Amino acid sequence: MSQDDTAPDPQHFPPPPLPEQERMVEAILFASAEPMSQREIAARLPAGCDPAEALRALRARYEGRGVQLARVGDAWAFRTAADLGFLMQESVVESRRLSRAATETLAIIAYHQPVTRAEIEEIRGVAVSRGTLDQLIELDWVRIGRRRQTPGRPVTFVVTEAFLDHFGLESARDLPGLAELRAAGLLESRPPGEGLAPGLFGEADGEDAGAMAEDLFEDE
C-alpha cells in the first residue's frame, strides 16, 4: 500500500467544536470591508461546519453589546448599536441633502419596486428627469432591476443592499410608514393631494410586504 493510500482525507475530519466555529466567523465579518452573505462565509469556513448557527450563536452573543452583528438583506455585518450612534457624530462627514424630487423618487421605488419610470412619474403626478434617477444609481441606492414583459419592455427600478445598510434596515418589511419619515425630516409636511399620490406610504398587507420583500433583490 502506498503512502497517498494512506494519507488522511481532509473531509473526513470532524468539524470545529461550535465555539470554535463562531471565532472563525467572528474573525471573517470582522475582517470583511462589506457585509457577506452565509454561503461566502460558508465557502471559508472548514468542511462540515454549519455557518447558519454560528451566525445565530454569534449574533446571540453580541446583544446588548455596543458592536452588534446586523443582518443586512441577505448578508450580515458588524455595526455599531443604534442607540450609540451619537457618540460618532464627531467622525460623521456631513453631505448635502437629497432634494425633495430624488427623496420622493426614492421613496416611490422602495415602496413600490420593482417600478418603472413612468410608473414613478404617474404616482408623483410630474415628470422625473434623468438626473434624478442617475443620482440615485450614482449613490448605490437604485440599480436596474429586470425589463417589464409589456410593449417596449421598460426597465424597472429597484433598491439595493447598500439602501437597507445606510438605512439600518434588514429587509423591505422594515421600511418606515410616512410619520416616522416626517419625523425623521424625510419628508416635508404637505397638504394631502400635494405631491405624492395618497396612500403611496400606506401599510401594506402581508402577502403584499412579503412580495416586496421577494422583489428586493431580484436577478436582472
Second form
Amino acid sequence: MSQDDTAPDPQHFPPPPLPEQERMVEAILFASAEPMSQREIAARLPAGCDPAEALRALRARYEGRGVQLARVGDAWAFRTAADLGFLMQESVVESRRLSRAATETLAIIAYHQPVTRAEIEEIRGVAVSRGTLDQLIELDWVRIGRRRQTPGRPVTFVVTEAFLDHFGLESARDLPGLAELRAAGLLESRPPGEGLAPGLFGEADGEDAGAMAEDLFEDE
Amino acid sequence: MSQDDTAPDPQHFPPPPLPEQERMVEAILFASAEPMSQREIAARLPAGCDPAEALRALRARYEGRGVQLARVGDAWAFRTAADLGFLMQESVVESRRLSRAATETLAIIAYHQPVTRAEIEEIRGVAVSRGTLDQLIELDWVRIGRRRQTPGRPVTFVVTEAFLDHFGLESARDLPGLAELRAAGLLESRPPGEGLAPGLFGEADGEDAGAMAEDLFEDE
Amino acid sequence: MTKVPYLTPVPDPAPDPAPHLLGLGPQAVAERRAEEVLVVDVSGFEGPLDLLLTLSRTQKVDLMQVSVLELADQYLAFVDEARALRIELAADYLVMAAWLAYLKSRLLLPPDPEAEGPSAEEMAAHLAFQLERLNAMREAAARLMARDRLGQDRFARGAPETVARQRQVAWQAGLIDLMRAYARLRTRDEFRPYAFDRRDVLTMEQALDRVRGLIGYAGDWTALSAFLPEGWEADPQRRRSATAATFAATLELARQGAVEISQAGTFAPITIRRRPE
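What about the form predicted in complex with a further copy of the same chain, after the form predicted alone?
Let us now look at the entire complex, which starts with that chain.
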C-alpha cells in the first residue's frame, strides 16, 4: 500500500465505517471473475478505506460457512468450503451390463473357487484378459486368494463378501448346480442328441459363437 | 415438492442438521451464476434435506450484507446489494440501449401478461414489429405463453424468470406501481368504443392484421 | 404498398418547371425537387397515438382533463402542416386524422338522440383513456428501466464454479446372468447358437396362402384338418404346427370377413366355410 492510499484526503468524504467497507469488499469479490489483490480491491473502494482490515473481518465472518474467503497467492476470492466440494459434483450413475467375458469369468470363479487363471481359461476355452480380472477385482467381487501349491505356485481367485452380498448369497456353495439350472429352464441349449451334428455348433469357437447368439437378445 | 422428496428414506443416512444444510445451500447457490429452483437445489443436497428451511435461514443471514439472497420467481440466487453497484461500474457490460418501442412493449407485456400482440398494438396504437418482440425474446425477458382461447387462438406473451432477475423482482406481482395502475383501471382491457377508427384501435383481429401492418413499419 | 417510410419525398404532382429550371433535363429537375423537400422527423413518433400524446402535453393539463376537441384541432393542424411540407404521412396517421375530424364534427353538433352506437363523448372518453393508458405504460417502462438492474447495479457471482458431472458406471450383473453364463460354459458341447428350425414348422404366412387358395372351394362347412398340407398329418410335431398355423390363418381370414368359423362344442372339430356373399 502506498502512502497515498491511506493518507486522509481532504477533498473526499471520510471513508465509510468498517462494516460498510466489509460489505463493499464482499460485493466486489463476489462479482469478480478473477481473484483480486488487496491493491485491486483498494482501487475500487472509496478513498481512505482499509481493505486489509475489511478482508480480515470478512474472512472471519465466512469462517465455517459454506463459502470461504480464500487467499489465492496474493489475491482473494470466494471459494466453496473444501468439505462441500462433493456438492459441486453431479454424479450421473450409468448402469451398464457386465460384459460377457467378465460375467463368465466371474461365474467360473464363483463355481470353482479357488481357481487359477489357467483353469479359468481352460473352462472358457479362451484367454482371460488382464482387464477382465482387473475389473472384477476393482468391483470388489473377486480377490486374489492363496497361491496354489503346484509348480509355478500360481495365484488363485476367489469371490469376496461383497460378491455374496451383491448377489444375495450366503456362501458360494449356495450357487445352484447344473441340474438345478436345467430344471429351472436356465439352460437355453437343447438337450444333446436332437439330430444336430456335434462339432458343428459350440465347439472351439467360444466367444464368437456365443456372442453371435447373444446379439439377438441383449445389448452389451 | 412431491411426497417422495421429503419422505424419509430408510436406505439413506439421516439428513444433515439444518445449519449444515444451510451451508450446503449457501455453497450451491454461491457457485451458480443462474438462479436455481428449490427443486434443483434439493436434487444436489443429500436425501431428506429441506431447502425451504435452509433458504429462509440463509436469506436472513445475508440480510444487509454486501451480497444478498434474492428470490427470482420460483428460484433463488445470490446477487450483490443494489446500493453497492457503483463499486462494480468497471464490470458493467454496456448493453445495447433498448429502443423506446422495445421498452414500451416490454412494460406492456409485464403489466398486462399474458397479452396478445393485437392487445399490445391496441395499447401502443401502432403495429409491433417482429424485430421488437424478437429482441425481447432473444434477451430472454419475454417468452411465448399459452394461446388465448379466443377465435384465431392467438399466442400470448409473458415475461420470464430472467426478466425478474434482471430487474430485481421477486415476482411479476412486484412490478412497480402495479397496484395503482390496476386501481386506476389502466390494466383492464376495456373494449374499444365502436365506431373508432378501424384498424387503429384493436379491431385489427389478431395475427394477420398485425403481420400485414408490420411490413409497413419494419423500421422502428 | 410496399414501402411506407414516414418520410418519403413526394414526387411533384404538377410538373410545372420553374422558369430558371428551363433547359434542364427532366431528370435533373426531379433531383432539384427532391433536394428541396424538407425533411421533418415524423419517425420520432411511435404512431398516431404517440403523436396525440405528445400534442396533449402542450395543453399542460392532466391527461384526464385533456380537451379532445382541442387535441383534434392540434392533430389536424399538424397533419396539414406535414402536407404543406410535402411530407408523406403513413396511412395510419391519415386514418387517425379522418377519424378525429369525424369525432370533432360529432362533438360540435348537438347530440342526435336517434343515433346508435357510442356517443361522441364516449368516443372522446375512450381516446382519453387510451392516451392515459399509453402514458401509464410509458412511465412504467421508464420505472422498469430505472430499477437496479442485473449487470449494472446488481451482479451475479463473477466466477461461478462449474458443477462437475461425474459419470459413475454401475456394473450390473444378476445372479441369473451369472448362472446362465456358467450353464452356457458347462454345456458348451451341447450348446449351439439358437436358430429356429423351420423344417417342421408351417408358418402362418404359408398357411394363409394355402387357406386363401382353398377357401374358394369351401362353400360348405369344412373341417379345419382338411386344409392341412399333405404330408403334415402323420408326424405329431408337424401336425401340431400345421394345425396351429392354419387355425391362426382362418382367424385372420375371419377377421377380414372372408370366412366363418364354427365349433359345435369344446374340443369339437373346428369347421370353416367361405362367407356367403
